[in-house]
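Only one chain comes next, encoded as structure tokens, the form predicted on its own.
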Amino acid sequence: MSNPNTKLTVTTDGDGKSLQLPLMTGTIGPQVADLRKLYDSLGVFTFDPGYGSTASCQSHITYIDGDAGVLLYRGYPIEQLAEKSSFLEVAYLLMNGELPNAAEKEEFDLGVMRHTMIHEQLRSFYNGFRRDAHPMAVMCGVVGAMSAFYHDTLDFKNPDHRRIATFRLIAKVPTIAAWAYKYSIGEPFMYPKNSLGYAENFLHMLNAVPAEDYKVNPVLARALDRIFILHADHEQNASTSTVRLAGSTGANPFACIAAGIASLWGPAHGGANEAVLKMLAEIGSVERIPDFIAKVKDKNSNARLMGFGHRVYKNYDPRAKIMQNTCHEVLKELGITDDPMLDMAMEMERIALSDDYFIQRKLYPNVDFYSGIILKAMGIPTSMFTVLFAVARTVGWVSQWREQVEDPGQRIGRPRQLYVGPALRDYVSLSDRG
């Protein structure tokens, strides 16, 4: 809301024109200057590559204070939700604004689990991909294709259609993801079992085979459920902004989420945990870590430290603290004590928490550092890391999409630009060009 008593005055050089910009105040967080009348009044735009100082929307869903290391879902600290809640309960919270009561939770859980199967004809889509296709490429294609199979409920202005699309996406994306993995290794697709929990069901589809029974380890299921919670939403990041931008055009939700998956695929976004393990593989052994750290500290070196620090968090990422504890729980449960890559990761962790170079620069291990270690320990291949991220973030994307389309003031996204190309010039005939 705007604060009538506080304004920011902008004056242009030359003509001396000025404009008072209202300062908007949220529930918590910094004030925001309302620039909507800037161009009409002064004839200038703002220049903000990466939108690091620009609020693109109003949202009730997620709040981050990077300096203090705070992450809230609908006002609830991520630490409390990760410890006490479940992923589907968090999904309900993100989409509806409040935690469910017992009856609401049961109805919501059943609504999700009843949509876990995908259309049988979608099976044939997998055969069109090469076996060595990256699972994220398969995810983009199959999720986008859902709009061709569920076109009877694509009126996003209809609340019932929005509700059904929500259930379908949250329920079917894990099935699509697990089948992408099964296809890549040549194993039969495993159908979902609605008697299992969300994370438990995903692990079953990922690891089970028809020839024998498979029992999901409850410690690993709980760890994955916690990973899903920690990755469910993270405010207006690149993929969420992509979903909102696509949604602003009136595109159907399946197309919007497919766009989010494509954005998440980038190594600077969802591929960061995969990059952590690649870094460790290049280091090679615990003995070579000091040399690598020396290169990181050398300004003339190109060595990159992956899994440390965060663009938003200038303090310890609150998700990383939870993930650190989960990591050690998983390693203990699996009895892993002699994995060379995990030994390297633990040594990197020790150095980061004790070396003044890291401490002064606030280069703490982030959520991607620990999640990569956990998933590797669980036997999940690195090509699936970003896919699991997409499974979790689908809940946040759908919540943000619903909030956007239900906002009567939403407009189609249309960023401005600073044009630096050629000025006006006349066309020259081919014969006259030198």
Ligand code: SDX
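Here the structure is a predicted model, which is why all the values come from computation and not from measurement. Numbering follows the first chain given and starts at 1. Throughout, rigid core stands for the largest set of C-alpha atoms superposing within 1.5 Å between the two forms. Compared with the form predicted in complex with this ligand:
- When two forms of a protein are overlaid on their rigid core, residues whose CA moves 2 Å or more are considered shifted, and Ala272 is not one of them between these two forms.
- After superposition on the rigid core, the Cα of Glu212 moves by less than 2 Å between these two forms.
- Annotation for Asp355: C-alpha shift of 2 angstroms or more between these two forms, rigid core superposed.
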Contents of the next structure:
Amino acid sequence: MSNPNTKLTVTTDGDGKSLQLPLMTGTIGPQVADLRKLYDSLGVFTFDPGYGSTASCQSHITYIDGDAGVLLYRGYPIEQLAEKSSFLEVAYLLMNGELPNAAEKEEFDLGVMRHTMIHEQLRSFYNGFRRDAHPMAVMCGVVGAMSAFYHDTLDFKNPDHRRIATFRLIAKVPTIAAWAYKYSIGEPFMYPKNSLGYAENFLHMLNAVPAEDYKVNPVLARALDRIFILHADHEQNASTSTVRLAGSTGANPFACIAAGIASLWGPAHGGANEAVLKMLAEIGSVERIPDFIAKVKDKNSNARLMGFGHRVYKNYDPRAKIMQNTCHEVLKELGITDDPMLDMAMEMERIALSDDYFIQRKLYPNVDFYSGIILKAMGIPTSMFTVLFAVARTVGWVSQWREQVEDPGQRIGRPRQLYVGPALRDYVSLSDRG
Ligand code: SDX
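Could I see the form predicted in complex with this ligand next, after the form predicted on its own?
Shown next: the complete complex, the earlier chain at its head.
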């Protein structure tokens, strides 16, 4: 939506050429300068390597106000959705734009739960991995392999293919994830039980064994469902941008989501929850936190306070607050009155939030700071933390992918560069190279 009354004028020195850039205004949040004519008019590119000042698209899905610590899914505050909604209802909201009525909710839930099983031949892919392979490596491989099995839903231009593919991804990624864990510990795969809720079914596939009945703790299932809600979408983060860029080439949805999984794996992104636990374990005790904080502040060390800081949030990540409350709820349910990891995390947060280094840089706990403590208390191994993030974020990825491929104006993403390599030069034959 362009606001006809406001423009940004860019003038180049020397030749005095100038260009008026229309400012586009969204529903809420910063305006954007429409640069699409810049290069053709002035022959210059913009330079923004980390995309800190770049809007890559327009979207109706998620809004973040980093200064105020606000996160909205289709306009609904994350705090209200975490408290009152369910993950599958949030999935419907993110994908369709409105909360479902009872009939829509029933149909959607049924649609997802009817696709939870994976092709039997996909099982054999697991045998190709070492037992000690990181589960995220398995996720990249097996989710990518889905495009070798669901040939009937690869045409992203076909609305029916898009609908079925999104159902298949939301429904099957938890099964693939749970089987990655079972494979790593040498236990038999547990098939999904469609009579269970989404998070309950996932915990059942993770923890049940064929030899005996297993009842999922409803408090833990509710906590995990809430954790999934918190991780479902987050605007144009690195992995979502990866999915959009892959989708802009017309790649099939399974390949695009596999690309998103690969991008999420990095410790600067979705891998941070695993990195937080490793950091706390390395520090070892509350007494040694000041030494670690000193190391983090020392420019010569590469140490970072994992689970802290965010490109967008320059205030407390609203998800971190909800995560901390959930942490206390889960530990209480499990009868854990004294969790050294939680004690360390809370002491670390207290110290950091009163330290100028973090205050000046507006570094606050993010979604990953407390999540690992909850998951560890629930008996989920550290190596599976980012996998759970991927299970939840699949809903955001498919919603953003669909929004992009259904945009009639979408084009292939193809950034340019500032070239700083050698100027033109002639080939030198081997004998003349000295
Ligand atoms: C997620 O984008 C999203 O929305 C992501 C996410 C989502 O839902 O998709 O929210 C999920 O990825 C959360 C972030 C998880 N990552 C971590 O917790 C890893 C630790 N945090 C960082 O490495 C860092 O804060 C980032 C990657 C999250 C953000 O990096 P930026 O915006 O590029 O910031 P920067 O690296 O330029 O740092 C700015 C300054 C630097 O100091 P100076 O050079 O100015 O002196 O802040 C410092 C950094 O050294 N800094 C940190 C720090 N994070 C930034 N110092 C210590 N510890 C940290 N964690």
